[in-house]
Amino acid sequence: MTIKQESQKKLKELGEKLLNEIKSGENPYLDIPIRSLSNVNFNVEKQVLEIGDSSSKRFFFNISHIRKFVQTMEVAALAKELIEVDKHLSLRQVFYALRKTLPGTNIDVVDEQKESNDAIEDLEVIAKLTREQLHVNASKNGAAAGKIIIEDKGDRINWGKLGSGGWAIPSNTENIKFKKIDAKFIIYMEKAAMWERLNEDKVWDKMNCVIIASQGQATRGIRRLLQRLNQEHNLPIYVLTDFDPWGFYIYSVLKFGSISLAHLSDKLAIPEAKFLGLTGEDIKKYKLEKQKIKFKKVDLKRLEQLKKYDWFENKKEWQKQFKLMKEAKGKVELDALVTRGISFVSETYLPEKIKNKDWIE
Amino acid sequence: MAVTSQDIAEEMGKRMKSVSVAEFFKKNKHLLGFDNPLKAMLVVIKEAVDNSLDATEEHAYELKKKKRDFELPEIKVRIKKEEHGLVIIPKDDDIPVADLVKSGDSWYVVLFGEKIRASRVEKNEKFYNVDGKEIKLLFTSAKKPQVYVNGKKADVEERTLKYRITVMDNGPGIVEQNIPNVFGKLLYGSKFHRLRQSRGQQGIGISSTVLYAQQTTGTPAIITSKTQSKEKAVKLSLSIADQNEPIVHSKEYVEDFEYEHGTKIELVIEADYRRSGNKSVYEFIRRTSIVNPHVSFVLKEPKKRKIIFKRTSNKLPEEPKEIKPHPHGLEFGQLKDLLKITNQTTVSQFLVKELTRVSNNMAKDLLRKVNIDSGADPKKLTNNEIEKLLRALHKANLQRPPTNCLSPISEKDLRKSILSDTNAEFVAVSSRRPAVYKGIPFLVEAAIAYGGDIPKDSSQRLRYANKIPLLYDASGCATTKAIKEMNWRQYKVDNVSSSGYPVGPYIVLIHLASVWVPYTSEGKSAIANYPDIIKEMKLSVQDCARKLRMYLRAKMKEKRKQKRINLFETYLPEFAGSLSKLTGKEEEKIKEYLKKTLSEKYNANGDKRDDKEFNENEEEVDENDD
């Protein structure tokens, strides 16, 4: 069975449950897995987030229900089509797709973007299909330049060749094929900026991998196409974040996958990644003291968040971070770095993290 | 010569004399409720209102009690404008000339209360000569002539107008030598001395209304009465002398009497008129044929407009039993009046039988205790004595008052009366039992009407006292305070005022009936605010909002269903079409599903299936919505 003919049966189960229960006079409902921290367990083994057994029904006949289950039937409905002409939309275009009114009124279906985003991710978990199999696509983004050349849709693109832009990441890279990796690993980083600065140092020649940059978090493309270099081709991830709480958890989520998208661990998280990041150490090590800037409460309350996860609740390497972070009371950005050297990064402190295996796991 | 001190004191007491009670209520109009031209109106049409009403209902009382045929009330108010009064002021003088009258069909000028007849009459013009000058009247095609003083154009202002109220009943009829007294005689009646629920209480009511057209217009009041038994009726025109004395002036027979008996009042007085309003006469029989329910009201006002009050009871109230005085609201002139009026020949017989709960034991035993013989004559006790007895009475453990004395409206007719006049959606009524203040007792019922042809944006709150409406000084009224110091709320009235009265299609009414109703003055406008009262009345009003709670909470549970099932009507055809899309259906097929288990859920049992889902939330999601 391919993929598309396992996405139209699954949404087809889902249409003739809720028919049989229309049918016999009951309210129909939509089975859905509550996706909140509440909801999450970190599985040891495996070093990842996995979704828990909690879910919570959504029925038609109930005010308080009706519009999200509504608004959650008409994307499984537009899906299906897609699927069927084999053509993809954006969330955007999605969103536009279901703005329409309700005859003899004036409710529309979905008002704001966000309802249409939140149907679809509650379609993810309900049919247990990804985004991608229902043919919706986030906005691309982010750029990736190194030794590897592949093929997408039937084009040849070597990721060495591509100038100062580098490859623009789709926001599917399922279909993605690696057709010659020379490169030995991956260097994943949360901003573009630093990606033109190693791109331009040429590092991935220097150095013999590939760099790759989103604009924070990482998009669902870029860690799908991560896990898959990672997995698939055994080269190692290191993520270069800042110092500072929303840089140690774009490492997490790369890591151990996100709580809003557990059920996804499988095809997202990447357990092997290293941190490359700037440590608490660096911070003296690399006399960047005075480039502190000072934490606001709302970064103090997130690291104490990131404190108490699960999944890093008992890792003594990273408690010793967050301590130190505490104790410094203010973020320090990697392109501080600068003030050490225009190409300090790509000469001396990346080398010489790799070298000495100077990461965190 | 040397003026004494004796000489003083003698002259002094040559001018000291007594003032008679017509002589004083002359002087203090205000304290019997005429304090201006509106209100005026109202109290004359309001005293003869409640003498025609008690009248007709103790003849009807007495009829029933030897088993004849009665009739049930019914009372005619008519209001005839009787001068047209304008004022004319010359142009460069702030002081008036002359008034300007139409009496009937011709104009007269008048100064000082003299009708001045027209020196000269040419064509549409009339010409007077009033304290040396000349006023020109000129018709033309305006209802107000144009005048002139001097030659010099005057303007002319309305005045105080003056009207003819006529009062009249198909009661008894008052015997021919009584008419005197109970018309032109303050202070006189059957009921002061009496403990019974009635409307007048003091027997000031109709002879000060006398007075008052004797003292506005200067015009006697005519009285013509009819008994069962005579041919003809008596009229009679009569003042009140200053001595508190009446004057006839004059009597004739008359043939064409309206009724078989009753009794007809005509009086002239100063006074202003409203057509509607809160204090106007229309709202005045309105409100009193709410609580009358068996009284039938007739109201002709001017501009012939005729109003028909009908009556929705067929049935007579229960009579009130008179009774004596309860020892615990006895007070000390009123023990001094009594001892002194009485027939008994002992102080203990008169404490059994002028007192209500004294036996005989407990008689003796009282006035051993205060050291008086029981044998004593009642009529030679001194003040001291008095003063002992009456401490006693107070504090002995009496049985309460018997209550056969008063005559609720009852919850039927009130319900029934308050759907008639207000056309209401829902009528929530309380009649408590009675109760008992200062040794008095009392009863409270209590209504409240929701919705039909009450208007939306005031709410209206009758108060009664023995069946008659409490227009005025409403602030002071212990009703007021009844109403104001509920939780209106905790009822479901959202709109409350800032002074604490709901606000909306509502009406609150509250009717004291009582043996001796405390009014706050002579004016009987207002309840004094007696705890016990208060208290009742309270627990009367929010006996009915709690009626009127459920009910608003079920047509708010009703709305909520509606609302609920135009949800689910509304998103039914787009969850229908996605689903056909998905499954291939046909949306037509998915919908008819869909109505049915739409339809079964809420209209089963009038209401929705006990299912916890469709239940979930709907509260909290409804009260934001409201």
Contents of the next structure:
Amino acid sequence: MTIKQESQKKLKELGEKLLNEIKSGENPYLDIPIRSLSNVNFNVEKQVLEIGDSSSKRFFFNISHIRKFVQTMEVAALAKELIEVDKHLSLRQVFYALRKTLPGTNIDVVDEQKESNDAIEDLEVIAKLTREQLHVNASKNGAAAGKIIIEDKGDRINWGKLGSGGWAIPSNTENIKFKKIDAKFIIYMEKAAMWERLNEDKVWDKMNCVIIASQGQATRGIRRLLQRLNQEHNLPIYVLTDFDPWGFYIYSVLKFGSISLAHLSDKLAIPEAKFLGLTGEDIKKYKLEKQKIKFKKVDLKRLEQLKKYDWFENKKEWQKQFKLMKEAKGKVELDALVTRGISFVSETYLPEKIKNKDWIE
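Can I get the form predicted on its own as well, since the one above is the form predicted in complex with its partner chain?
FYI, this one's just the chain on its own, none of its partners or other molecules.
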């Protein structure tokens, strides 16, 4: 069964369920898994976050439920149409497509984009389909370079022949076909500026690897692309971030999954990912103490939250890093490595770290 056929089948099953309830004189309802920390579990064996069994019922004939019920059904109807005509809309465009007035009323289906975004996520967990399978895309936000040739929508693209910009990673990477891969590993980084440094230095060619970046937290498209390269083609994933709570959290999301998307961990999480970013020891080794940026209250609060996460709580090396960070009372960015030389990160930092297996899992 193709991805298109699977999506159509699940949407049809949802529609038939509701129709049968109506024909039987029942109050039609949607059974929606709860997407909050209280219903998210850490699977120690798989090393990923998973959504639990708790759910809530949303009934059509319920004054407090009906608005969200209708919003979810409108998204389902739109997704059905998009899949049939094989076209896609952005999250913003879905909002406008749903911003219409219900016949015979002065009530709009949605008033703001958060409502349509929430309805899309509800449909994901109800139908067990990803947003991308529903033909809804987010903005592109990432780049890749390396000796990989892919096929995308019939076009053959060589990631090593795209100049300074690299390949712009789309929102939906599910249907990308990998035609040729000549790389030993992948370096993922949280900042586009660092990617540009590595790309200009041709790190992907010199180290026979792939370099991928986003701008901050990785998009779903990037996470799915990384997972596919790791699981389908056995490429190790090394995550390069700053020495701060936010960089550590970016690694956490890539490796274990996220609380809000625990229902998609099987398609997004990369349990084998390794942390190659700055550590407390690196700061001392490379004499970066003077480059420290003092923490704000929000940084310290985030650090305390990270320490208590189940997936970090019993890991000595991570607790050690949290302790060093708290003692430092500040963060150090990867960009600070430029104080050691323009291409120090490319010529010394990364080669040494990988050669010495100086990473954290």
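What you see is a predicted model, and the numbers here were worked out from it, not measured in a lab. Numbering follows the first chain given and starts at 1. Basically, rigid core = biggest C-alpha set you can superpose within 1.5 Å across the two forms.
Participant: Taking the rigid core as the reference frame, tell me whether residue 63 has a CA displacement of 2 angstroms or more between the two forms.
Facilitator: Comparing forms between the two forms, the residue 63 CA shifts at least 2 Å.
Participant: Is residue 350 displaced by at least 2 Å at its C-alpha between the two forms when the rigid core is overlaid?
Facilitator: No; residue 350 is a residue whose C-alpha shifts by less than 2 Å between the two forms when the cores are overlaid.
Participant: Does residue 15 shift between the two forms by 2 angstroms or more at the C-alpha, the core having been superposed?
Facilitator: Indeed, residue 15 is displaced by 2 Å or more.
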